[in-house]
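Form predicted on its own, single chain, as C-alpha cells, below.
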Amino acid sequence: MASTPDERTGRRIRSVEIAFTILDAIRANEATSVTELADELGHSKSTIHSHLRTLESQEIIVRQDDGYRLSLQLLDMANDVREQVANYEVIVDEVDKLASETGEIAHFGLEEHGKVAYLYKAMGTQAVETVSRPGGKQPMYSTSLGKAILAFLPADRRREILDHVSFAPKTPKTITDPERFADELDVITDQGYAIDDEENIEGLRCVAAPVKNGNTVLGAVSVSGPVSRSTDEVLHGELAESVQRTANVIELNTKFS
C-alpha cells in the first residue's frame, strides 16, 4: 500500500507554520506591522495579531515603533547551538587558522535538512567578501562544501537528499546533470577533497574535505578564493593540502576528546 503524504512528511501543525513565516518576514524586514504582515503573507489581521502576541509573550519578538522585531533571546539561543556541536572552539580555532594562512575566506559547514549550513566563517587577509554567513544554508550539489559531505555520507542518506534536490543552475557552471553529478562524487571520493567550479558564485572558486568520526561525516571545511588567484595548480594543490589538513586536526581532536 501506498504511503500518504503525512506518513511520508509527518504531520504539520498550520499555526506553527504560520508562526514562522511570520518570524521570517520580521527576519527580512519586509513588513513589521500586523496590517503589512497580514497583507504581506495572505492571512487575516485577526490570524496574524493572535500570533504576533504568542510570539511577544514567550519574548522570540519585540514591539518596536509601529512594528515588530526579533528578540535578542534568540541570539541566546544561537549559542547555544554552537556549544551543542561537537568540538565548537576546536572548529573556530582551526579554521582561524585556516583564513590566516591561505589570506583567504575559511568556512566550516554541515548538513542540514538537505542543505550545506555555515557554522562559522573566517577572513583571511586577502579575502573577497562573499553573502554566506554562519546560519545561512546553500545548495549541496553546487558547493565544495555541500559536495565533500555528500560524497562520504552512507549511500542511502545521500540518496534520500538527492531524490529532492532539483539542480537548478546558480551559475552557468553549475552542473545539473545528475549522472554527471554522479560521476563528480566518485572523483571527490577518491581524491578526497570537493571543488566548485564557479559553480555557486560566478568568480569564486573553492576546495573543500570532509570532516568525518569514523562512518560519520561531521561536516566540512573550505577554503574560497576569486578565480585570479585559485588557479588549478594552487585549488588542487596548496589549498587542497590546507583543507584536508585542517580537516585532519579537527577529526584528530573528536576522536580523542
Second form
Protein chains: 2
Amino acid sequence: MASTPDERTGRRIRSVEIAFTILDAIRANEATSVTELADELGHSKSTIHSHLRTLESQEIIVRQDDGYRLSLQLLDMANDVREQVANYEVIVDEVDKLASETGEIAHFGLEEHGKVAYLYKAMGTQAVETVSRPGGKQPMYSTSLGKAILAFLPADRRREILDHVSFAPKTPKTITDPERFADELDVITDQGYAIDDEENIEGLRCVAAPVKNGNTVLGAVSVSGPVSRSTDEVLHGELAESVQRTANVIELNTKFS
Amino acid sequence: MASTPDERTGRRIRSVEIAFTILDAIRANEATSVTELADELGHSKSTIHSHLRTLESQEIIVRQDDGYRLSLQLLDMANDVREQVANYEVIVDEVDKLASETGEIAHFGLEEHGKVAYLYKAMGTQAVETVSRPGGKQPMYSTSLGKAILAFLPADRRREILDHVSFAPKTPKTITDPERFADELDVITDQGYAIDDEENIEGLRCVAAPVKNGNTVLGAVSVSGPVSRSTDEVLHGELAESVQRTANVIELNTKFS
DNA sequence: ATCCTCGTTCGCGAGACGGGAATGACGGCC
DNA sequence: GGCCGTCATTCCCGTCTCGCGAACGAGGAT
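Okay, that is the form predicted on its own; can I get the form predicted together with another copy of the chain now?
Time for the whole complex; same chain goes first.
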C-alpha cells in the first residue's frame, strides 16, 4: 500500500462530523439559536441541542445573550499550536525583520492538507492591505509560498498533493495547466525561489523561498508587494535575495526536533 | 425553572466527548501515536483510529513525522473568537496603554464557565513574569478580575456561579470562606474595584475594575505587580484609578451590539 | 528469516444517537 | 389579561452507528 495512508480512507465518526459542522456555523455566526442551527444544518432540534450541550460541557462554546459563541479556550489551543510548530519564535523574529527591511508584507506558511496555511504575517511600513490572516489557507498552485514548498517536497509527496488538486483560476494569470506548472516547479527548484505574478490576487506579486531542515521542507517565507513597486528587477533581485537570506537564517536557527 | 438552563444537564454525545479527549491529548503532546493514545485514553486502537481519521478529514489535526499535531486551522478559529468578542480592538489598545502607563502587566478577562478567561495580556516595561496567557483560565474567587466581575454580576448569575465553585486555596492568602468572600464582594461593589492580595499567586498583587455595558458586565481590566512595588497606597491609589479609567474608556467606546 | 510492534481493517452486538412529537417557558399581540 | 407563536428542552422509540476485539499486513530490529 506504499507508506501513504491516503487521508481520504478509513471510517469516520458521524457524530463528530456533525459537531464540527455546528462549530463551523457558530464560527461563521451564521446562526446561533437551536432552531436556526437545526434549519441551517438540516438536523432535528434535539440533535442540535445535545451537540450544543456537549460542546458547552467541553467548554468549547459559550452561551451569550441569545445564542452561542466560541469560547476563549480556542485562544489557548492556538497557543499550543504555535508551540507545536518548530521554531515559532525564530520565525516571528525573522519574518518581522524581513517585513521591516522590505517595507512590504512578509509571510511564513506551511503545507497542510494540500494547501498553504499561513502561520505568521508581518506588515512592513508601506505594506498593502491583504485579506490573509494567520491560519488562513490558500491554494498551493497560485501562491509563491505554495510553489516554493512544492518545488522542494519529495517527488512522491508532491505527486500526492497535485493528484488531489484541481487547478481553478484565481486570476487571469493563474497557471492552470499541469504541464506548465511542472515546468514552473523545475525552474523554482533550480533558482531556489518562487514567484507569484498576480496569480493569486490581482495587483499583487510575491517571492518566496523554502525553509528546509535537511531534506524536509518545513515551510516557506514570502514577501508580497503591489505590481507598481514590484518590477521584475526588484522581484528577482533584492526581494528574492531577502527572502532567501531570511529562509537561511531560520534554517540555521532550527533546533532539530 | 427560572431562565437558567444549567449547563450540566441534557444529553451528551459520547463520540464527541471522546473526540475532544483525543484533541486534548494531542494538544498536550502527551501521546501522538494510535497505540499510545489508545493506552492513555483507555480506548481500543480501532476507536482511536476512526477518530483520528475524522479529525484529520475535518482538518483539525495534521500528520507530522510520526504522530499528529493540531492544525493551523485553530489559529483561524482563534481569529474568529476575537472577532466575536465585542470591542476586541478597543480592548487591545486600552490594555496596551494601561500596561505602558503603569509599567506592569495588564489583563482583560471575562467570565466563562464559572472561571475567568484571559482575553488579552500586555506587558509593561518592568512587568514581572507570569504564566498567564490569552485563553488561560483562573478561578474567579482568587483573582482580582474574577472578583470584579462577580461583584457586578446580577445576583442570580453570581449565585449560580458560586454554587458550583469549591473554594480551594491557591496560596495561604486565598479567601476560602464563602461568608468572608460575600463580604469582600460587597466592599468591591461599593468601591468600584477589586484587589487580589497574593490570593492567586504568591508575591503578586492585582487591582481590577469591571467593564460594563449598561447593566451587563462584559469583563474586567486588571494590573498586576510584585508586592515590592505594590503598596496599599499604590494599589488603592494610582493603580485603582488607572484600571477604572481604562475600564471607563473601554465602556465609552463600546458599540452596543 | 523470525519476531515484535504498530497501523489498519473487519465483523459483530450493544446501545447510543438522531428524529419527531410533546412539554414548558416566554414574550408579544390583541 | 388571556391567547398564540416561538423557542428551548425533554422524552421515547427504532435504527444504525460506534466502539471493541481480533485478525491482518507492513516494516524494523535482532
